[in-house]
Amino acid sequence: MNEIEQIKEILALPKDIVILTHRNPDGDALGSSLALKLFLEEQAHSVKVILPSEYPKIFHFLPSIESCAVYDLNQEYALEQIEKAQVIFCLDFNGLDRIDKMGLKVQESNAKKILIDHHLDPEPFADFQFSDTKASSTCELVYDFIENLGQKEKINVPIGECILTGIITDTGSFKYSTNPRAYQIASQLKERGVDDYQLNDKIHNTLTEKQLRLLGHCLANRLELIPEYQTGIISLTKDDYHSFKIGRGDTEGIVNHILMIDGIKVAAFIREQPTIVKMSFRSKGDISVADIARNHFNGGGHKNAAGGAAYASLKDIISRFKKELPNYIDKIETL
């Protein structure tokens, strides 16, 4: 019996199900989790989505997002739900450290664990693993998962909105990490009535004045270009966080603006936080920022989109990043 047939058997009767995704959930994490939740609830399962931390406010429009539990806000409830779960879905992360202390509870659980993810090198903690690094997003894989269960017709507009949100956000509105399947799914969802224009408007055109002023500050005062290595860096200090009262989600997408500059192929967004420095990396073409993140900054991700973190000063992290650039990018002559 193959994995899908086994899962069909597991899901044949109503179950207590928990869906988990990574800390600081993005559009793909939220979209895939909520799409799967809505689908499973249609099959009469009791489903809880638990997020390690709060989600960016721009995703408040997603169907059923208000039902998500947040571990940081109610640890006891989150752990209780994991403990009583009969099935645990792990979406958009490849290792239990991505869900903080909930990871230990998942490891100890006797529930059937199902991983659906598109990141490199998944840890072997799940009973069933649906992993494809070539997928545009975990939402793409959730769509395929539902289709493989023989339930494609159950993908209605709310489920489709969640799935397309993840595909749009993880591909930068189909600018990177695309593949033919992502376009096929988007087409099929549009045929089912999902309004891609409205989704894009909700995702991209709901910035606050503070976020727009912060973006202006980053581009005017915090952008450094290294033309010989086709690289741009934006850094934010603790003082910047205080001055702009930066909260969760306020810096979303800033790193992508660096790659809008002609001739720039690598972007680094480095933020000094109270006890740690966090990094987001983006690249074009064959330059693997995942390697940079994994080898030097305790991180990882995809070839063209990755992140990391380190306990060091902002100055030291920027210096380390610059020092490693020649090992990953060929120097070019500049005028």
The other form holds:
Amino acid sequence: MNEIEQIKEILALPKDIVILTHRNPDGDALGSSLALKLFLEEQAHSVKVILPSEYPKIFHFLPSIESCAVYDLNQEYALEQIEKAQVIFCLDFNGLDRIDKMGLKVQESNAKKILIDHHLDPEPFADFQFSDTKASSTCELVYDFIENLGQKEKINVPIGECILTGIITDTGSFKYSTNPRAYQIASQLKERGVDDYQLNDKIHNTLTEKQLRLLGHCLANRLELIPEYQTGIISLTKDDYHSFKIGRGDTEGIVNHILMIDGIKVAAFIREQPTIVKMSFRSKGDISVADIARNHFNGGGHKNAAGGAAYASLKDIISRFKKELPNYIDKIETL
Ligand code: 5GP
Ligand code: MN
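Alternate state requested, the form predicted together with guanosine-5'-monophosphate (shown: the form predicted alone):
Full complex below, order starting with the chain above.
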């Protein structure tokens, strides 16, 4: 019996299902989890989505998002749900360390574990693994998953909104990481009545004044360019966090602006947080920031979008990053 047939059998009767996604969930993590939840609930399953940490407020419009439990806010409840789950879906992450202490519970659990993800090098902890690094997003893979179960007609407007949100956010509105399938799915969702214009408006035109001013601050005062290595760095200090009252999600998307400069192929956004320095990396073309993140900053991710974290000073992290650039990018002549 192939994997999908086995899963059909597992899901043939109502089950207690937990859906987990990664810390600091983004549009794809949230969209894929909620799409799958709404779909499974239609099949009479009891489904809990558990997020390791809170979601950015801009995603409040996603159908059913208020039903998500947050591990950081109620650890006991989250662990209890994982313990009693019969089926655990792991969406948009490739290793159990991405879900903190919940990872251990998942490891110990006898539930059937199903991983749906598009990151490199998934850890082999799941019973079933739908992992495809060529997918635009986990949302794309959730759409395929539902279609492969023979249930495509169950994808209604709310489910479609969740799926299209993840595709839009993980491709920067179809600017990168696209493939023919992502466009096909978007087209089919639009045919079904999903309003892409409204979704884009809700996703992109809902910054707070503080966020836009913070972006201005980053670009005006915190951007350093290293033209010979086609690299730009924005760094934020603890003082910046304090004076701009930066909260969760306020720095989302800032890193992408660095790549808008002609000739810049690598972007680093480095933040000094209370106990840790957190990094976001982006690149164009063949330069793998996933390698940089994995090899030097305890992180990982995709070739062109990765991240990491380290216990060190902001200054040390920036100089470590600069020191490694020659190992990943050919030096070019600049004027
Ligand atoms: P972001 O910069 O948006 O936080 O993350 C971009 C991508 O980098 C994520 O989708 C994720 O794949 C990866 N990533 C970010 N932070 C980490 C981390 O600390 N560890 C690992 N393994 N991957 C990360
Ligand atoms: Mn994703």
